[in-house]
Structures are given as C-alpha cells and as structure tokens.
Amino acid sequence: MHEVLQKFFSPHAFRVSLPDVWTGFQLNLKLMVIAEVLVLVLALAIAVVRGLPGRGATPLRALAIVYTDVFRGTPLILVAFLVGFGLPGLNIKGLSTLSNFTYGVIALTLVYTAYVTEVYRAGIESVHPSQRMAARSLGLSYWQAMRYVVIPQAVRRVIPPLLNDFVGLQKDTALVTVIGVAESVQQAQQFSQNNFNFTSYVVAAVFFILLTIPLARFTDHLIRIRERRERAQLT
C-alpha cells in the first residue's frame, strides 16, 4: 500500500509536477474553446444543409450525410494521425506548415462537428412542421423561417445534449498528445518518465475532473428544468 501511495499520490511529486501539468492543461483549455466555437458554427450549417428541401439540394444533402457518417465512424485518434502527420506529408504550401496545435484543433473539429450535427438535426426535426407552415403563411421565406422560428427553438431544446458532447470534447483534447501537442497529458508523461513516478497523471486527472464535474452538473440542472417545463405543459 505504501508503494502505491508513493508512486501515485506522492505529495512531493504532486507539488513538483503541478506547474508543468497546469501549463499543459491551459493548452487543453485553448483547444477546447477554439474547437467548440468552430464545432457550434459548422455543425449547425451542416445540419441545415441536411434538411434542405428539393431535388436540387440532393448533392449537398448527400455530402453532409457522407461527412457525418465518415467522421462519426472514425476514432478521433486516427483522425489526429491523418491530420497531424498526413497533412504535413503532403508538402502543400499553407497547409503542411501549420503548428501541431492547429492540427489538433482541426482533428477535434472534424470529429465533433459530425456528432454535434446530429444533435442539431434532431433538434430541428423536433420542431413541429406546423411551425414552419405558420411562418411561411406569414410571408417568411424558407431561410427566414429557419432563422427566426425553427433554429431558435431547436437550439434551446438541444443545449443539454450539446453540453454532454462538449464534456466529451474537453476530455478528448488529451488525445492530441499523439501528434506532439504539449498539453497536460504529455507534460504528465514526461514527468513520469523522468522521475519514475505516476503522480503527475493524477494531477492531470484532477484538472480534467475539476472542469468536467461542474459542466456535468450544469447539464443535469438544465435537463431537470426542461423536464419540469414539459410536465407543466402537459398538465
């Protein structure tokens, strides 16, 4: 038991590794924030494209479906390898000379945009068709009906599942260490290898937990509020 405490919960190793792991965790936070902003915008655009009416939009709908199917089915770590090592190997000016941080953001955005697209799409489809018909009867165009009537309702309904996806994104920022991003896990790994002690991994885990738990509880709070509103509407 003493050996376990010494290797995983050493107070001295905790203090020594804390600054470097915290520096790396700040990079995780930057990855999360930038990727989340991009995902929110891109996923909404793709979800709207998937719902475009008419035969003329068939190719666009097909591309949106292919995109979501491919990136939902591909593990993030493989996408990180393809982006972080594949793009530099192409030797394309402006694309093959980006930083590892940028490649990490691209990989996270590609994968999570596919997941969040489906969340948005579910929200859009949950809005009753009568809402669209009422908007069109008032003289709004298709895009105006989507912008002012459908999307605002859809976004409000999917906020809890969106937050759940972003809890996953926040944790998955650790996976970009495989392409050389010096985030918290890589800093913890370096400390562990240099000192033959695993407390640095516990430090990194504590940072992720301190960020994840409040977000998870906030998501639960929003779900309870939505359930109360739905029950009130039924009574």
Given for the second form:
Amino acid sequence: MHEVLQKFFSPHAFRVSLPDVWTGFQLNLKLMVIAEVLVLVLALAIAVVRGLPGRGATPLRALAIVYTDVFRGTPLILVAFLVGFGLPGLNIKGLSTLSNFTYGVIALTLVYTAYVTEVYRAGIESVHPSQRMAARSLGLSYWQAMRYVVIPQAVRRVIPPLLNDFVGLQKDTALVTVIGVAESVQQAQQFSQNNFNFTSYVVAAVFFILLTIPLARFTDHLIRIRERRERAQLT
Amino acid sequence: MSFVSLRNVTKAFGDNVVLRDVDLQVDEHNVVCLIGASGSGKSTLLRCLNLLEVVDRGEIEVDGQTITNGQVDVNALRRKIGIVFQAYNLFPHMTVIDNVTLAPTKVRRVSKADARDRAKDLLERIGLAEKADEFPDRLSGGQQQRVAIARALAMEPKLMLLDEITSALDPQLVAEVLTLVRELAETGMTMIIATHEMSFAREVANKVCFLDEGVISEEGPPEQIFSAPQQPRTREFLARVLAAGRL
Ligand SMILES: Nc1ncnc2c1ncn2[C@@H]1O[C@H](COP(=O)(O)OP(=O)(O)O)[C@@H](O)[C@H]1O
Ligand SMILES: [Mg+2]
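Counterpart to the form predicted on its own, namely the form predicted together with the partner chain:
Full assembly next; the chain just shown is listed first.
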C-alpha cells in the first residue's frame, strides 16, 4: 500500500515534476486555444455550406458531407499520425516542414471541426423555417437572413453542446504527444521513465481536471438557465 | 390601372391544385379582403404575391411590373410589399426596436440613427414605445403582432399583405390589432387581407373575395357579399361562420 502511494502520489515527485509538466501543459493550452478558434470558424463555414440550397451547390454540399463523415469516423490518433508523419514525408513545400506543434493543431482542428460542424448544423436546422421566411419577406437576401436571423439563433442554441465538444478537445490535446509535441503528457512520461515513478502523470491529470471543471460547470449553468427560460415561456 | 393584378393564376403543390385560374384586381389605396374556408388557398395567394411561392401558370403584376416572368429582382419586390403572418414571426433574439430596424438598415441601407428614429415613431404610433428595448417573449400576442406590423411598415411598403393576423390571438387581444389595421387603411395603404373576422372585413374592405377551393367564386363590395351573396357556396360559408359567432 505504501508502495502504491509512493509510486503514484509521492509529494516529493509531485514537487519535482511539477515545473516540467506545467511547461508542457502550457503547450496543451496553446494547442487548445488555437484549435478551438479555428474549429469555431471553420465548422460554421462548413455547416453553412452543408445547408446551401439549390442544385448548383450539390458538389459543395457533397464535399462537406464527405469531410465530416471521414473525420468524424477516423480516430484522432490516426489523424495525428497521418498529419504528423505523413505530411512531412510528402515533401510538399509549405506543408512538409511545419513544426510538430502545427501538425498537432492541424490534426485536432480537422477532427473537431467535423464534430462541431454537426453541432452547428443541428442548431441551424432547429431554427424554424418561418424565421427565414419572415426575414426573406422583409427583403433580406439569403445571406443576410442567415447572418442576422438564422445563425445568431442557431449559435445561441448550440453553445452547451459546443462547450461539451471543447471539453473533449482539451483532453485530446494530450493525444498529439504521439507525434512528438512536448506537451504535458510527454513531459510526464519523461519524468516517469527517468525516476521510475508515476506521480508526474497524476500531476498532468490534475492540470487537465482543473481546466475541465470550470468549463463543465459553466456548461451546466448555461443549460440550467436555458431550461428555466423555456419553462418560464411555457407558463 | 390596378396596383395589383392577377390573371389566370394557377398554383399546385404536387397533385393538389390550390389556385385555379384566379383573376383579381386591387386598386391603389384599396383594401381587399379574402375570405373562405381554411385550405381554400388564401395564404398561398398572398405568398405568390411576394414570390414566397412561384406560380405555375398565369401572370401577376404589382405596381406596373410583371413579377411572374422570372426576371424580377425578388428582394427589390419584397422591399415594397410588407407581409404579416398569423404567427407574428418576430426575431426572438432581437429587441423590439432591433426587429423593426433590421430590414431598413440592412436592406435599404438607412443609417442606424435614422432607422431608430423612424422605428420609435412607428412604435409610438402602435402604442408600444415603452417596449422598444424588450425582447419579443416579454410581449403579449397582440403586442407582438403589432410589432410585426410595425416591422413591415418600417420598410415603407406600397402594399401590405396580412395573413389571418388575428387568428392566433386570444379574443380580447384581437381588437387592438384590428384597430391598427383600420388606421392603416385610413392612411390609404393598399392592403390584401386574408381574414376570418367578417365584421371587420365588412367595415374596412372596398372589395371582398370569397375563395372556394382555389377559385374566387364570388367577389364584390362588402354589402353585397355579406348581405346578398349570389352563390350558394358563399351563403353556406357565411352561414357556417355566423353559426360560429363571428359575424
Ligand atoms: N408548402 C406547401 N406544400 C404543400 N401543400 C401546401 C403548401 N402550402 C399550402 N399547401 C396546401 O394548399 C392548400 C391551401 O392552403 P392555404 O393557401 O394555406 O389555404 P388557407 O390559407 O386558405 O387556409 C391546402 O390544401 C394546403 O395543404
Ligand atoms: Mg392560411
């Protein structure tokens, strides 16, 4: 029992590994923020493309569908390998000489954009058609109706599920360790291998948990507000 | 020359022919009321006028312009036609005043300040100035419907289409909306109104059209339609409405 505590929860190892793991965790934070911003923008664009009307837009719509199907279906770790090891092997200028960090951002963005596209799409479809019709009958163009009437309502509705996906993304920043990004898990692993002690992993876990709890609580809070408002509207 | 004219307008949804060879003339500054059972095609007729629906056959002219030849600028046409729906369809994420200023600022490119001034005047006129900064879900149905009318008026339309705008309202809220429409008629607004409020139609309409299964089977001045209907179907319909206590 004492040995287990020593291997996983040694106060000494905690203190010693903390600075390196923290340095690594800052990379996780950076991966997360950059990927989240990219995901928010790209996913909205793809969701809008998927909803384009008319026969002329069929190829674009098909492309968007193929993209979301492929990247929702592929495990992130495979995408990370394909991007992190595959792209450098291709010898394409501008694509093959990027940093591992950038490959990590690309892999995370590719996968999470596919998830979040679906979230946005559900939001856009949940806005009643009569809203679009009311906007169009005021003379707003298709794009104006999307921009001022449909998308603002859709985004409001999907904030909770979107934040849930971001909790997933935060944790999955750890996966890009497999392509050699020196983020927290990698730092923890190094410490662990050098010292035959797993406490460094616990340190990394603590960081992730501390990051996730506020976001999860905030999401719950938003959902509760929404429910209260909807109940108020019913009465 | 009529302000609105329909000639042989036919519209079907699949096998369901909803409008059959409809002819209708509406003069400028006149109010035309469309009456008829639910499903008779009133909404579809109104929606064809601002190209929310595309007719299968026939011709529609609005303000001297043919709109059914596929050449017309849809958004430009809709700028001069206001439409108000049974379900108000206010934008729930915007305050009342933002609902009213959205189209003028984005479509007509009026400055934000001018649009707000004008919106405030309109809200004043409909008696809702103090609700300018509320969100629609804080308003009663009657208030929301009045805002929907103000939102349409903010585009300074030449023609207003009202589609059963009191049908979703509690009886005690109907009057405030009809009063507003009456005032609008007095200012000379050209309007086509689908309604089940027969006494209101009788009072404001210059002409009443009875739609029956997609055909205007009888039309004329309100006194004639309501007091001396020629067609048996019209009589039947009015008797039914009378029995329901709406005349
Ligand atoms: N978008 C649509 N698609 C298919 N059928 C429709 C559509 N809109 C209306 N209809 C049909 O057209 C007929 C007339 O409807 P409508 O114009 O709404 O009548 P009213 O307004 O007089 O009640 C109804 O049978 C209705 O089911
Ligand atoms: Mg109708």
